[in-house]
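Single chain ahead, by itself, as structure tokens, in the form predicted on its own.
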Amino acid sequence: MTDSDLKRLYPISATINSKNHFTIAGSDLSDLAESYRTPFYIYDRDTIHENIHRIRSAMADFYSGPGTIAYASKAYLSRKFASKIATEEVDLDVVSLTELRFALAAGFSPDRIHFHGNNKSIEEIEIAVDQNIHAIVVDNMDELLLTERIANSKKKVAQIWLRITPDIRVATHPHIETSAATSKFGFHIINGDAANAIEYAVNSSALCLTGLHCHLGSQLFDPLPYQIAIEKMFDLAINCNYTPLELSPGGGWGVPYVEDDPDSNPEQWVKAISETITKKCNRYQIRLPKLILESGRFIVARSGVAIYQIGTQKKSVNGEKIIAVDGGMSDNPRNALYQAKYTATPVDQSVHSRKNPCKVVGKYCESGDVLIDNVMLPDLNYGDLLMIPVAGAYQLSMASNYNLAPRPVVLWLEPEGKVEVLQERENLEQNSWWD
């Protein structure tokens, strides 16, 4: 492992101690494995704090209007993790009733919460209206009418954004692209739905349209699509004689997962967005809206590491070395869903044998249960610990109980070896399935 890889892919507190073991925030991962058993995940506080600081500093440098950051809770959320994020003074995007309840229980004030989703239930909208959350992000006309009806029934005014689909393609996996003309999300511009929604919302006495939102997709490294989307949203709004008080161009800014991935520079992203908004506002002679930048992956992906224990090993008939670990697609389905790439390294860095190409697989009864298709690893033994970095986003939040596997324990690490359990390992024998 090079110093460059350590700085790009691992938590900022990651080091190798005198035993040649990986440590994070002063905790030896081998010691944590003895205490908590594998598989387990860690989140590094300092990395999360630093990533939020980078986005916030870039907004201060490049955007002269008001602005804030919203953490996209779908990347990962638990009750205790919500409490940690709440201390960072960011807003929170939620997409379900449980996420909303976690947010409120963790101390997020309703005016820092945005409720997303393309098919919100009546109960979800009712609670969002009752709680006076900052924005119900309305996705379609059915939902717009439903929100209006619920607000009317409660004699309240619901504060909303409209999710606008700019009908553009972006360079990412089709399953995480959300802005094309075929997308299931949002009011499309090209067919007139977006203009009709703005007109309806502006004229409704039960709705307060404060802003527009869009989301292009995930794992983007080019700011140009954001600029195009912002231009389209401003042109749409002005053509409808509407001036947004708030604008959210979404999130999705990418992070490197393997050595060959490009660097992730949020300053470039924030600068391009800020300059485009400023240019459009100057052109139309309107005031700068409040800018809300959503970020889930960039904030937490690098802060997370997954640690597994190696089990059986074999060679396939074509000579490929296959290493099985005690987790897999139940805690990380991203390779199976998106062909996502990862790297791995032993927790014990004293192994210096020549590296060979390996496939890292899980233990579950599914051919697609592959964590890493190809990675160079030294010779390892049964029981050795293997760590996979950049594991903080869209792994645990998409985890399952396939083969009735329990979800792993999740740890929060702070400097000087401070460890806190964010999420206990599941005990399915205490689940109703067992009864």
Ligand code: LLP
Given for the second form:
Amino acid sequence: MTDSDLKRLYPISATINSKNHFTIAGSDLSDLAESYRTPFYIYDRDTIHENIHRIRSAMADFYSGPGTIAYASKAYLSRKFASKIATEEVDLDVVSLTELRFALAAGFSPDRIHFHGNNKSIEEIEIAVDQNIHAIVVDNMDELLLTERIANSKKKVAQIWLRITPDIRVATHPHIETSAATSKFGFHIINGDAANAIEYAVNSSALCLTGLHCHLGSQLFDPLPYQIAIEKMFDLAINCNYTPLELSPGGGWGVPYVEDDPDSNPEQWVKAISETITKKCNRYQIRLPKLILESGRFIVARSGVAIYQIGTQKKSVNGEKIIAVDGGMSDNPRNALYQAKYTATPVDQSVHSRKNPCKVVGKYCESGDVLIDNVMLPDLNYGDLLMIPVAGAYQLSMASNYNLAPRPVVLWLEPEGKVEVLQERENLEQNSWWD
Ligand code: LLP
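Now that the form predicted on its own has been shown, please provide the structure of the form predicted together with the ligand.
Whole complex next, starting from this chain.
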């Protein structure tokens, strides 16, 4: 591992201790492996705190209107993690009833919750309306009519945003691009749906349209598409004689997973977005809306590390070394889904043999069960610990029980070796599959 990897890819509290073991927030990962067994995941409190602080400072520096940060909880959420995030005084984006329940149980005020999704159930909308959450982010006309009907039946006014799709392409994996003309998400501008929805919503007595939202995609490094989207959203709103009080230009800010990836740059992102909003508001002579920035990956990805134990190793016919670990696509399906790149390094940093190109695979019955296609690793033995950084976003939240694999234990690390279990290792023999 290079110093630059340590500074960019691992949690900010990561160090190597006197035993040459990898340590996070004062906890030696090999000690944690003994206590909690592998595979396990850790989240570093300080990294999350620092990332939120960077966005907040950038907002204070570049945006002169009101603003807030929303954590996109689909990146990772458990009930205890929600309580940790609540102490950071951010809003929370949820996308399912369980995420909403976790948020409320963790003490999030309903006024800090936004409910996204393209097919919310009647029950989800009913609870969101009952709870008076800050915004139900309505995705399509069916949902707009349903939300209006539910609010009417409860004699309430539902606060909503409309998800606008600006019909532009972004540079990322097609599965995580959400703003193209063919996207399943949102009211498209290009076919008039967005204008119709604004007109309908502002004329409904059961709906209060407080703002507009868009989300273009994930793992993006260029804010320009967002600037174009924001321009389009203001033009659309003003053409409909509507002035948004709130604007939520999504999330999607990229993070480096491997050495060659560019750095995250939330400052550049917030600056670019703020300048465009300010320019449009000046042009149209309207007040700056409240800006809501919904980041998931940037806030949590680097705070997470996955730790595995090495099992069997072999050489494939093309000479490639294949190392199997005791997890895989069940806890991290991102390589299988998006050919996502990762790096890895041993927890014991005293291994100094020559490095060879290796493929790190999981233990599950599928050839696509690959964690890393190519990584340089020293010679390692059965039982050695291997860790994969930048593991905090969209791994555990997309984990599965394939081959009846239990989801791993998840630990929250605070300075001076403080450890808390966020999520116990799953025990599939104590649930309804077993009974
Ligand atoms: N807002 C909305 C409406 C979203 O749908 C998302 C992510 C976000 C914000 C946060 O995006 P972020 O800042 O985390 O990129 N499973 C994929 C990523 C899917 C993202 C879904 N939406 C992956 O593993 O790369």
